[in-house]
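First, one chain by itself: the form predicted alone, in structure tokens.
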Amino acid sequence: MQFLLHHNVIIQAITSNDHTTLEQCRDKNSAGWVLSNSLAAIHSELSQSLKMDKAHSALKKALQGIAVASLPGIDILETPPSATMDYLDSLAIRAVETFKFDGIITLKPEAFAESGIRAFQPDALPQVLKESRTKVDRVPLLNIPATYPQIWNAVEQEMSEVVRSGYFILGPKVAELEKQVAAYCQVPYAVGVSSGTDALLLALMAADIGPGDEVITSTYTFFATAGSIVRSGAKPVFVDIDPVTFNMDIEKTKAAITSKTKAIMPVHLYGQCVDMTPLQDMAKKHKLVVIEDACQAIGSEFKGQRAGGLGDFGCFSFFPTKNLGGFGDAGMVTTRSKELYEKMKVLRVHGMEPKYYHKMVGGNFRIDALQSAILLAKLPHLEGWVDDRRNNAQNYNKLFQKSGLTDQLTLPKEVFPRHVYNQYIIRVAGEKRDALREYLNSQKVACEIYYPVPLHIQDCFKDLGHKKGDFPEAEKAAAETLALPVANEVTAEQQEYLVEKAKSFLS
């Protein structure tokens, strides 16, 4: 739950030096925020009392973990002032509507008394957030604005820095991000891009991957990672899966191989990695590019190292719902040659080097300055909100387990530390994923499947020659597994529900 801290609330807890109000108020069940313009108010009633740099540092100590809310100047504008209610309080209420906040948290909770607005005293917020826990009715499969709280600030910074620079076409945002990227994936070289799947397209590219090519790579994964190779102008050679992790099957992969193969493109699909040993001898011995599809796995792991530095290419996305996601469509690639690094950025806008002489055809790849600046944003909470995600899934595991499912459900299986979960899969046997899934929706359960379709058998690629039956494994998966909500601000009350949810029906 999101509240927004009254001034009052604030100014009581400095002066009385008890901060319990703002200390729950740190807290991803129970996030404060405090609204921008109340500051200077705040801070005019602190100075009455206390030095004017000992108010300001009483300040920003109460606010340490508290978002500030801050309203456009059109809501401003827009809230009329009136007789009855100091403007502040009105600004409040425009906050609490704008920010989908849960209420006010106010020494005077009769002031709001006819806004309709949630308003309570600071005493009242442990009996409030019980309340909540004990009447869980839903279950969504993302909640990206729970996040704000930890970010929004940050993000304001760093995009307020953008668009005042007026620097939005890559620049140092773009360096810095690119940088920051290639540390955490352990590699010296990261290249940002428009999305995923231009990362992919990029990648093929300049391994120099086009027609007479094949690329051998998973049938059972998002449709982006085959549309690539397909637009580099190579043909894409399907394998299938690996029934316990998703992932392409070695022995197949190693039995795709032809005169013709080019690449192969693994996909960490759901945030565990692909057993890449085995991958990465066959490619050596046969002379191929090795290009990760880890659009799912930023974090994860293969034997301590990171996705993204176990083939000649990684290709991140950053799409909203990422374990690190953008505002909108953004992605990367990393590399630890720097003459690739240096073709992919010259790749990138358009082969262009120096200004107007092309040497090469590339494409529009650029990533947005402003989505650097978000992700620069984000990029700090990363590996808190992994640890959340793998927490989640241990938890649905014993949960399930609890249960006594796990005789109709499959649950996912971590080979290689350290599965980032993307999304927690589990497998329903006898064919009543579909039902299921049905329910849990009519009981507001959030689910989805990824993906009821194998690459193989999509209309696109009827020219390929593949049928029903040509990749059983892919097959067989597509028909019974479902996602389940694993999010970072997936609560264990939330999970509880669920699991209580798919008891009712499955039993």
Ligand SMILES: Cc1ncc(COP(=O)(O)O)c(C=O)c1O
Contents of the next structure:
Amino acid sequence: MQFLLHHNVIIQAITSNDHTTLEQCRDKNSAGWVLSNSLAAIHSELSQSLKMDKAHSALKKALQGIAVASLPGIDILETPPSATMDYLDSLAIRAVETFKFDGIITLKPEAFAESGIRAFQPDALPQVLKESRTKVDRVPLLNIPATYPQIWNAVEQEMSEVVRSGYFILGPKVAELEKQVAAYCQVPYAVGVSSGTDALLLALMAADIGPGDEVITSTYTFFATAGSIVRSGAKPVFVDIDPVTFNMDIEKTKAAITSKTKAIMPVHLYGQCVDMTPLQDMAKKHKLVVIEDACQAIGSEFKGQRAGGLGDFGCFSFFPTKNLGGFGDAGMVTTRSKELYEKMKVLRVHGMEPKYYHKMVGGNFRIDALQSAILLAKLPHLEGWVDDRRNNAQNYNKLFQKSGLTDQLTLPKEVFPRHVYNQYIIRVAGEKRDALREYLNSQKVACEIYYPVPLHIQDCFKDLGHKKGDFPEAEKAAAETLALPVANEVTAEQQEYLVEKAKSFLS
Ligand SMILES: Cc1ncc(COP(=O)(O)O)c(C=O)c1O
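Having seen the form predicted alone, the form predicted together with the named molecule:
Every component of the complex follows; first up is the chain already shown.
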């Protein structure tokens, strides 16, 4: 839940030196916000009893970890003063409505009685939270704004720096994000691009892959994996999956190598790495380029090494639903090769080097400076979110085991730690997957199918000559898998609710 902290609560916390409520409002499940428009009023009130510099440092300390909500000027102009209400209280109501907060914590709830917003005293907060925790009546797949209290101050600062600088294309924010993502992925180089899809295409172009070449990849993945191969002019060669990890089967990959094979594109599906040792060995033996589709797998590891550094290229997506998501589309390619890095930077801007001179045909694959700024604000939280996802996955495992449903459901296995659970995937036996999904959705429990149709039987790949039955493990997975909400904001109570609902349907 997210609440606005009325300025009288903050003043009282500082003057009484009792920060209990502020502490409770630093929790991800009960985040507090303060209205920026009230900060000057808090400051002047504190200055009456404390020296000015003391008042300022006390305020700064009290507000650590509390997000600051700024009402846009237009909202203020649209908030008329009222004869019966303090103007800051009118703005507080406006803020609760604009930011969709769950209410206001205030020493004078009666002042908000007419407003229609929930207002309560600080000491009522534990009870409010307890009631909301136990009153689960829906489980969304994702709740992106739930993380805003953690990131908002930094996002606002980063974004306003970009907007005020007027520097929107490449520039210092992009360079800084590239540096930080490269370090996170334990590689020397990274190139920011417009999406995960363009990351894959750029890597293929930098590897000089094109007409006449074959690229081996999984048939059980998001469309962009094979779509980018086709766009490069090469032919995707599909292989079936390992039924436990859902990743490409290594023996079948070996068998798919021909004299035309130029690259392998392993997809670290759902956030778990492909078995990379034998894949790296076969790539070395046959002189094949390895392009990791790590779009779902930032932070995942294979034998202690991060995804993105396990091949020649690592391709990442910052689509909003990813573990590290932007406020729109963005992506990144990582590499250990200085030469490939330099080449990708040129290909990213139409193959232009120097300005208006083109030795190669590239594209406009640039990441926006604004997306880079947002991602810079979010990146320091990624490890914490990965921990949350891993804890949620473990909790589901425990709950399902306890529920007695494991004869009907297969739980995901962490074969190659560390799995970062971009998706938590169960298998539902006995052709009950679709009915279970329908039932859960009818109970307001979101769940999804990634992916219902493997790529070899997609219409647009008809020319490749595949038919149903060619890749039985992928087809079985497409018919049995179900993704459950596992993102960092999912609560233990929501997980219990989901498992109870699944139990009431399956038993
Ligand atoms: C496995 C995989 N590859 C590629 C992509 C493409 O990434 P984007 O949506 O950023 O273009 C995605 C994104 O969903 C993905 O999951």
